[in-house]
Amino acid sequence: MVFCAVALGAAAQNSFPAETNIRGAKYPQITSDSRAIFKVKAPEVQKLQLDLGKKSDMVKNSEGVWEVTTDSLSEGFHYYSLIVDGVAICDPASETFYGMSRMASGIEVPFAGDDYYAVKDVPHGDIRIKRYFSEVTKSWRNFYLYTPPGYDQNINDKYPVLYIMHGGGEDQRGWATQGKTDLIIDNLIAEKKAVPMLVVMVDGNMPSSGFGMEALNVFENELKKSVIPFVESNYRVKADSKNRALAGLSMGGLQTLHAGVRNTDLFAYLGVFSSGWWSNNNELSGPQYDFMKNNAVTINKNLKQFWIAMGGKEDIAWQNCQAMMGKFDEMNIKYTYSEYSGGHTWPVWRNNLFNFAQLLFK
């Protein structure tokens, strides 16, 4: 079977290769009105579909080239797959990203509005990968670490830390690659909208599967007994609650709600993106609400920011989040709510980080 990305012929009028393409690949392309054009040469394939949130049939021409043009796409990053005779695979023309619990293709749609995650002529920090041995999981693990511009030169300076978690089906690479954390924080620091900080991108995948209490407790212990002590022993950071923040998206938001709310003596800032306790699972949600009700005064006193954000009504966590905030209101838990339309997607979470980071450590 011949299966390759089309690299022949002129690019479509008013379109250009996506920045997420592998080097030299002409497709997929982005049009001036933010549609995406996909072309794949696979003459022996019987059926080819594009899965970009919804499945679209591709059409094959006489030369064995399959093509489809999408509707206008929202700005930012989107996962996608090619479905070849019923089997989902990565596009050989695209860079791959760990998402949906597997490697998938991704396409980046330029943002016609603000340029807060664009590469600019400003001082840039670093993304580092650090291995550590976890006494909690008894295994070698790693996290991704953003250090701000000047970290290696300003050896007498100490920095606050944001610990941030990915969603289900992703890992610690998510915020570094799909999330563009370094560019967002670089640009905010350059504009003096955020203070220089370290960002620790934690692997939230624990040996205990799922989102149950056991998995949440293991993650809480990993954070408290492994990650934070390692960071504070090996990097120049300010080691008190007012200089620690915890945030996460989706699954990472649940981990923030659990580990953050139960440890407001460790974190003065909590960010919950596209998440909320399940309204139909009292076995899991009930103990969380009971803890908050019994500790409402302490939670309100210790937290400088309890920031909750959703991707609008199209976000799959919308209903759970609304029900959760209703519970918070009943318990007089103080929080700030924000919305950015876009559903349960990386464009929303990039915007969440952009806004949340400006509130930290001030």
Second form
Protein chains: 2
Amino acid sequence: MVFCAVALGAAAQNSFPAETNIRGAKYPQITSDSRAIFKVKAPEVQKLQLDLGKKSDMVKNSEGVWEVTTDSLSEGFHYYSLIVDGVAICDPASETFYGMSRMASGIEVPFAGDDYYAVKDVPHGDIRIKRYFSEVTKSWRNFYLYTPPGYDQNINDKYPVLYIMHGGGEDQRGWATQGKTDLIIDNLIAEKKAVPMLVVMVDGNMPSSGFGMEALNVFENELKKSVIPFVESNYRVKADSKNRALAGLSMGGLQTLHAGVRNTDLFAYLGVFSSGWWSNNNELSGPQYDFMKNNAVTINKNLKQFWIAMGGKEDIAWQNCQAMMGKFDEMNIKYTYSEYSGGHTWPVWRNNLFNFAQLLFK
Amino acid sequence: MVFCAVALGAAAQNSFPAETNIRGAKYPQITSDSRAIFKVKAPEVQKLQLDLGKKSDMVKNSEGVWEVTTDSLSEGFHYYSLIVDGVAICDPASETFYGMSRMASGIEVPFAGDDYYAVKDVPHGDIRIKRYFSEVTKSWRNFYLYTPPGYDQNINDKYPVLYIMHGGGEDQRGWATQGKTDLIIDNLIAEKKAVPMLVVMVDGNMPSSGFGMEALNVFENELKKSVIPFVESNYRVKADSKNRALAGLSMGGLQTLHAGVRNTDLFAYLGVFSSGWWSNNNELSGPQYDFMKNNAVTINKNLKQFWIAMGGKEDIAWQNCQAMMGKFDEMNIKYTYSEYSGGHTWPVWRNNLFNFAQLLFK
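Same protein, different form: I have the form predicted on its own, so give me the form predicted together with a further copy of the same chain.
To see the whole picture, the full complex is given below, headed by that same chain.
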């Protein structure tokens, strides 16, 4: 017991504020063994919990400061909330990230191997926020756009484009902030592991929400009739299927499976992260499989990569994905499958982008 | 009384969700007479208040929904918080905005005359987020950058640059989000009331915080040795004083007064919004006035505009600003003064940018 107390004391001395904190916020802190220490001053509050996937009670001291130290956390970015008397709120000490269909707190946990999205002394691209009018939704929308280092200078060069989608309850900001897309691609380009490309972070939220055929068709229209034509007429990009890729996570993976598979004349590369058609709902997944079965030859011929990735067995999409790949095997649809453990979370999707981007446009 | 109840009922029918809400959030709503209706479900909470500059108690109904309707609100963007059992938090229904040194909620109130920052069918520029390494602070920092419509296409054109700073407790995101800089400049350019320009939204937060001479000197160094050289070597800009402007609000106004007045060989246009040297602290303001007195001839000769604006008498910087202009008069420092009522708030600063931008680079 004495040893344990000493060890805890030593760990606490090595803790430091999380990079996801707002400027100057001392807490939450991360210890050298990846635990997180949360402290919140709220003397009048009766009950305070931390919700980091599972809920933990926080304990109030005599000065009204609530505290909890977590178990060792897994790598990378995690959404979290404080629960004040039953209401899930943002931690005032954290930056906010659109997820869970609202602005949420986030905590970044460093780990051995996070170097691939570290800020390094390499050329950096820009993240742009671009407004456009959609004739499909009849409304102003925006996307986030990564342009690679040199885009402004190399005015005679044209670039390939990866179109990428966030998950449900998120939006076009997801890949730019939670996903660290710019750093991942900057570093890959600097090491010549990826070719310079634009990455268009699409807003996948359509007026008709949900995952049914109608919502998916509206998304497909928005992509084909609004986003891609706008990008190709406003930026210096190569406009053929060999220079277009489409990818997405979770809900964005379904959008990729729908809009990508139906349009392999437009996209030679598809990336499906933590997703899969419903294994228990033939009404929704049946028409998708019917299309694929009827077009298996074309799909196989057109796609240079049909890349499917899963966050291990702990990923909530695991079962759907395995069932879907079984169907693909029956239909002789070619694909590549990979796993990276971590479940249905951003650390997995960052790693997916890191690996998928290296396969593109070569 | 009957008439009143009917009128209120009619107004409520015309209320609509605020544009600052997260997607799909039905509340807060704005009525046709600019009142705001807040509703928050929190059955277990004991006390809930709305803090919109002043605090109002919310009232809980039998379903656990707390509600309050405000008096008529003034135009434009306002920060707000919910106070749950004494803790100021973000409203889960609102987008978040960095202000008050944390992520805060915001509510946008439409008004007759807000057309100048409406999203119109005109060419739109980009907002870019740009990472750079500062040799002054020895750290990675970023700025937000507006590039005007045509910047990507007109590859032989060079543009003038407005460098602009946020207030205390805010950061480089302030002018891009709360300030609607892109829409204001897009619309002015479309009407040929402003010339196409870049707007660099600088992060004015320095490692040595505060408003003393040391912090101001570090900011001046960051601007001169990091930001401006980086912009001028990475973007197509005109690099002479006639094509550089510097402006800022509140703390950013002090930074403009310090770094701008000391460098009129670099900037021909200065904009000081809701700011002024301390009228009650000669230790801090004395050296500033001494510099100006000793350099009045140069300052007057170099500046094409020294534009000072105040949010009416209700602006917390009113007294300092009036005292400062009295000193300027004594020293024969030339300036232009204007007022727009609304106090120390973003609606005033949007209007300041709208007017100041029309004076630049002509």
